[in-house]
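This document opens with one chain alone, in structure tokens, the form predicted alone.
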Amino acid sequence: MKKSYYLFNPGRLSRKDNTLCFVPVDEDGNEGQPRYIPIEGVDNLYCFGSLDANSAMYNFLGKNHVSVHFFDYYEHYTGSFMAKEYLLAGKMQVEQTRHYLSDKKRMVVAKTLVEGAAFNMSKNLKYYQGRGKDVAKQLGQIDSFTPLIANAGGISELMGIEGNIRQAYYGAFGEIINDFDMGNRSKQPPQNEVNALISFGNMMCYTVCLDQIYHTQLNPTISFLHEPGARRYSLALDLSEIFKPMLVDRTIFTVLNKKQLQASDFRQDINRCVLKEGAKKVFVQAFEERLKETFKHRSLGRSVSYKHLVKLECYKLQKHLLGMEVYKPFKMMW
């Protein structure tokens, strides 16, 4: 089974047959075990340190379809090696294109999206509630804001409540987690550690989805409620806004009431809170795990994967964009 592989120091990756060899530098230039990985193996690679590798290397991720995303310093995602597409399919690029250009056809699944992402999101908040957590006054300002979808007259309009329906659903962080205070949602910079873990999980959840939508014949940079624009995969966004509450913040209250992550982990740094490598270390293994994480799914009948589930979403929109199917986003039922 494929699967994903951090790479937080910096180093030099290189082919060796089939295999993936990287070894590890330290700040001084000295180099560490090479460790090698089975190329068959590899979904794809998140670099956090920097990377050396030569144009052949890339030659060879792309014609198996491994794909790299670069992470700064700062935790930002700067962008993606993406192979070239292997299932394009003109007839759904066509008929995605037709979707974006009609506003119509475009509102009806940009409202989808944003339903699926405040039932997600109330849900989060109603198992929470469930064990002892007070947060009876965010989920109704959440159901008061969620009747206001359907009758949204535009896409900024639309955008404005679901940042309504986001900013009220954070303000029970504050409650949920036990030793950190959150206060306002701040991005650019992060300001403590709970945005900082958000930043950076969101940026986890985009990159998995930016992957499953490559594995189908989706096109990336078309997508609905979030504009496209320039050099970014704003399908990815559309699509991470489904799964953030269930992927991203189920794993960020498990890893703070947890106590597997403490305020050791994050340090300040020109105006900005981020996490130190261990954290990151940490969060990702425990993103990973829910990655893994299989449930009954009622409609096919079997277990899935929550990162097989993303792919599900992925055909999910192809048929309503195809016409096959109405498009239904997942609403989590736990």
Second form
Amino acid sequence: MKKSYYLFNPGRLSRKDNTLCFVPVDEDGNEGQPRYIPIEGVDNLYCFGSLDANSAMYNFLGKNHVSVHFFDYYEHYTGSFMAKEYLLAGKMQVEQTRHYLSDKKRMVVAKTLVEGAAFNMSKNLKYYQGRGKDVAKQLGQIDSFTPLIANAGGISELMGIEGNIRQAYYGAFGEIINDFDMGNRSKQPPQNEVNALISFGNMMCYTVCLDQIYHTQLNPTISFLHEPGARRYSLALDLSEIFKPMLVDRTIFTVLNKKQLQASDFRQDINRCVLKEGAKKVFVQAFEERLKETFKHRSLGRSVSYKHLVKLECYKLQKHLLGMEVYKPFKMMW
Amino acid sequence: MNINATLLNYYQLCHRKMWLHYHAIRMEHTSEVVYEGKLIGEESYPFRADKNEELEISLPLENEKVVLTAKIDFFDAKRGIVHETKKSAAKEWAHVAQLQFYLYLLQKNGVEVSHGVIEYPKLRQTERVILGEADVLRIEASIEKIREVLEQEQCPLKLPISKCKTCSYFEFCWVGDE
Ligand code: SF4
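Counterpart to the form predicted alone, namely the form predicted together with its partner chain:
What follows is the whole complex; the chain from before opens it.
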């Protein structure tokens, strides 16, 4: 099983035969103990500290289809190194484009994505309602917006409905999370701890979706709900709508309510709330564990991990675009 | 349209598999088995490292719309023998069919062929393959049917799930709405 590697410390990454070698470098330029990672075991790299590397290393990663995702000091996702596209399929590209170009076909996919996202958001709230949290009001709001999805006349109207649902959903976070307030959702920049975690988690989810798309024949730049170009790999934005409630939000609730993260793990910078170094590690680890969690997939009758579930979602989308089976989004059942 | 031995093999296994593979929707990159297969091909017979024996061959059919192609790993031109190595731990009909397809292509190109030999290093066995008249008819009929299926706009239907369990497309085909 290939693994994701997270590089938090600054250092130098190089190729040593068929192995990656990471040498941490501290603030004074002193080199630490090198760490060797055999390439066959690497799924992708997440780079949070500054990284020194040469083109030989990137060529090596590219050949092995390993991507590198970069984050800046404020945990912003800044971009990815993706190996040259390796699973091209003309028919797939043509059909994906055709579905984007036809308003009617595009709306079908976009609505399905929003419906899936809305379902999973309300599932999260119901789960916590079952555990004594008073989120009836927000659930009611989501329920009243959801039927509008089917009748949305265009993408911007659909986005508006999605925005309303999400706003209602985030309104319940304060009730679900014990010791922190959420306030309003503030993205750029996040103003408090919960918002900082949401932004960070959403980026992690985006990169997971991007990685999985990359291992299929889908083109990550052609999307349906989001406008292509909203981000370079806008299809990853589309897919993350489905998975954010399950992968990101649940992880946030857990790490905060189990007090794995506390107020002291955050720092208030000039006009933003920032996760301290240790907080990032805690969150990333909890997120990784979430991805590795497995469950028995009903239609496959096999045990699959949440991470793999994202790939399966890509398959369903491919089948829809090829006219094989109508796409039904993943719906959380628990 | 290029038709090769892989498509011929998939045609016998599952039309959908063949159609997907032809349209480059492929799953082999997720499978360890293929990787292992590659290694054996490269390493079992190092004395054949001389790539001159490799042979790429093609045959355009009458309408020129269909071209049959093959990459033969080792062709002994002097004796007219096609060699093929299989990592499989069991002999398979598909291996025979593949070699017959190679023999057919060579013959149609006017090359003198005698027979084929499949080597099974794991079994320490070899299998001799000949191309009979009935085989030629079967190959030609298959090619016609393959062309028909590949020309369909629509992906062919699934097989019964019991036949799919070991297929690399299993998840692709059977993931539904969970
Ligand atoms: S999973 Fe079954 S239906 Fe799908 S390609 Fe394989 S054999 Fe054919």
